[in-house]
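Taking the form predicted on its own, here's one chain by itself in structure tokens.
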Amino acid sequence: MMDFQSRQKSLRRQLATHRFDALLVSHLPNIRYLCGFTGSAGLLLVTQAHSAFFTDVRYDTQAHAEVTGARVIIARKALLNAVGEWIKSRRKRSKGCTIGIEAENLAVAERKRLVELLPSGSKLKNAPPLVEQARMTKDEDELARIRQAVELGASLFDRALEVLRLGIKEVEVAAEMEYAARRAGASEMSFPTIIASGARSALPHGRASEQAIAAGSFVICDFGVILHGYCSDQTRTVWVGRASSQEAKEARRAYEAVKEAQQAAISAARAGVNVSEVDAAARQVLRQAGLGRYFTHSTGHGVGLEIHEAPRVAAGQKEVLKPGMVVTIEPGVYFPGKWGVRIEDMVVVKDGGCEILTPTGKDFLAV
């Protein structure tokens, strides 16, 4: 069970550092991570001494049955206003105070219309990603969920090799793969399932399309699943064709440089670190088989409730590695009009190194 509890606890002690009374909780994963809720309507003030949550009508039965640790609140008008209105009500306690706001996850004109509604003499403030940052490290409740996404979503390669063969659309690989998701449980795909081939596996984020899969060259495959609300994410890549050719044995140098440039950004993953040089070992492999330049994204994210998020494991960043943090390790080199390839596995950071959660093999395969 999630300990919603502790995690309100825990952010209250960071209103009282950053000299907030509330927090205006607005962007969804944050407040299923703070109180359960999973509608897709709803907003959360948690103050210094209590939370109060809103939701609408459509959401009577589902709040009280998820929301732990906050009073729900059924709106019959615009959330905005309840939540005002509720402020308002309390015009003693509220009268001066500061409201903390999630400002990338309300609209100009809401934030607006929260400060008319507010009492005389109370501010909005745009809040430092508290509810973020405590996301950013993993309990072991939702590492056990992410591990169980992870396994299920590697189980999708599988049948992602029973139906590639020449001539399949794109699409219908990806088609049999998130079908494969749902009959296993998945409540859906953590995001539109990426299978590239040909030229497109030279396009980092290319859908699946109905472009025919053809003999001599790469398939990117690039998917996840949400299972439980926690994602997965993973990318394995396959040469179609004969192992053999001159093309294969090309292919094959750039794969390998690729693996090796993972596993070196794996072996660099561990507490304490910064990101940047778990991005900088990944780097230094690639540039050293002369492939630098066509390594053209980050080498991770962070994965949790949504598919991306923190920390970012690229060049520049500061965030320093703590122990349950889950991120992607997934370098890659792509050439334009002619093939790419990429290989991601999802790890979970430890004080004296990573562990791989993901299951999948990553010899060169050709089928």
Second form
2 protein chains.
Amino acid sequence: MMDFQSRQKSLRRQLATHRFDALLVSHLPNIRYLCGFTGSAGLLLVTQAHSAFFTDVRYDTQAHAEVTGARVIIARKALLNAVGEWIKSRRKRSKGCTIGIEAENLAVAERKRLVELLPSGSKLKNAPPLVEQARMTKDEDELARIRQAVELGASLFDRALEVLRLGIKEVEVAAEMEYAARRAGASEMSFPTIIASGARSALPHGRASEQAIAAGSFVICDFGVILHGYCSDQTRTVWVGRASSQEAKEARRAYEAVKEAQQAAISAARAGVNVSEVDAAARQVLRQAGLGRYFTHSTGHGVGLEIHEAPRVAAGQKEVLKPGMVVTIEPGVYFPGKWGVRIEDMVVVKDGGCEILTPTGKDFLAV
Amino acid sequence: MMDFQSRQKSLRRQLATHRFDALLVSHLPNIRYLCGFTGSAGLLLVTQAHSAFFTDVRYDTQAHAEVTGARVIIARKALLNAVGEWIKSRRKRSKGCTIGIEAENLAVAERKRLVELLPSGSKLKNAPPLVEQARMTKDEDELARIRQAVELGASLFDRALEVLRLGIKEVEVAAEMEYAARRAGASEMSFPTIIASGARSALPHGRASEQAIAAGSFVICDFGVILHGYCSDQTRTVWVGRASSQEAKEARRAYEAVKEAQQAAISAARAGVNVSEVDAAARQVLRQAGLGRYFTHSTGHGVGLEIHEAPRVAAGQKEVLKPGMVVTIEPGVYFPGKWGVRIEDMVVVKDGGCEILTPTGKDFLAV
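Next, give the form predicted together with another copy of the chain, keeping in mind that what was shown is the form predicted on its own.
Entire complex below, previous chain first.
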């Protein structure tokens, strides 16, 4: 059971610090984090004295069963109308009432409607990403769930290796992995499964296609599950064909460089270190191997209720790692028209280092 | 091959009518509709003279392969920055330049950043949902894809009937259906599969859980696939247990009323009719059966590139059906703590009537 009450309590302290009378939480993962609702339509209003959760009639039973620490209100019209009415009824004297909004997760049109619904004297103000910041650091309950998701996710790579062979289609490999995930209790995949073979392995986001696996190239497998709300994310890259061929030897040099870069970033990740230093550690290894310009994306990202969440592990980012943060470490190199390699683990940050959550080996593998 | 050029041409006529110099398209399904890009990050700027598509380096190869009718620009920083620079470079005299934004699909914070990036003299204005309106009416290429998606979707119900038996878990049924979908070429499910048995069938959105199927209740199966970008959506409800029992007889009365209501709505759906009349046709049948207050949601919604798109088939809506619109017809009744029934087909609107796309039978079925 997640500790929704203390999360809301922390948020209230933040609201006081930032001089907001209320925060309208519109981002569904933030709502889930704060009160436990798992459906697809809802708004949570948190004030110093109350929390009110608004959803529609489809989620009546579910909301009453799931929501902790907030009064459930079933909106008869649009959710924003119900929010407006609730604020009006509570705030006879709403003069000077400042309501924070999640500006990255509220549409321009929604804000406009809300302004029209609010009592005069109240005003909207863009809030900093207070809930996203809290979510960066995972508590013990969250870490337990993340470990379960990562374990289940990792088991899918074993399944992939059972079916990966010449001639099988990328989507068939994905289908077997997804079926195994579902059978093992995953509610869904955390993103469209990437099985990218041949020249498609040079696409950082090559989701599984009808292409058949051919020899003489890499296959990138990048996949994850959602289990009890938490995401896993993992990438392994395997060579298809004889490991002793000339092209396999060249490929292996790139593979080993990526593996070394990934290890360098993992070694750099610990509490107190800036995320940009972790990114730089991976980038330096690849630069020294002459592959720097083929590493075209950033080194990683936070994972939790969302597959991509704060912090970004990238150049120019200012975030400092703290104990309990969970991030991916996933350098890769891509040669357009030829092939690509990426290796990705999830790690949890600790004092003095980090713990690799992903149990799968990373040695060069030819199938 | 979709006719992206003529879709953009239609949009340009709309822009001229509404006196916009450009429209910034930020809703990904709208971008796919206008230029063919299928990835997860992009912005499309359509002016009278040009279309420019902005994405990041992960989608470099893919965007160049997919995008039709727009110049592809790979943003080195944030996409909005690239948009701002592009507008600046094209508009030395941007005085009076009015850029429409998709206010339902642009975040408050994104709009704020964009304002800061634009040259002085240019201004942002909330555009009406021009692309959503165009997308309501499907062309022949779209209808062909939708028919394929609906056929594949329907085949999953046959698979469900093969595995549905006492004691099997809801998620196991969903896993078999989703595996069959993947094997048959679906890129993913169009929404989390709903397999809701026992009292869970009274939840309109009861996604498959660990609950085992038990006798003496309905199972609602609501599911769909995405095939070549287009969604299917279908619901069938089956009784579990002896059809001759007393409780089955009572359940059957509700089932037949929902079936009759669904047929009434289908009979009402034709070009020229207001969507609210279609909703009223279903509602009237259930009211006459004494079940009106258990039909707690609306009758249907548009389906296409998105699982839920315009028009809504609901009371109070003003949209008039036109030939080529594709909508669901899905009345249902729900008795909290007991069970629920829903029957859903997809139909395409024609002059003088509509064509039911979903091929699955609707007779009361006990397993």
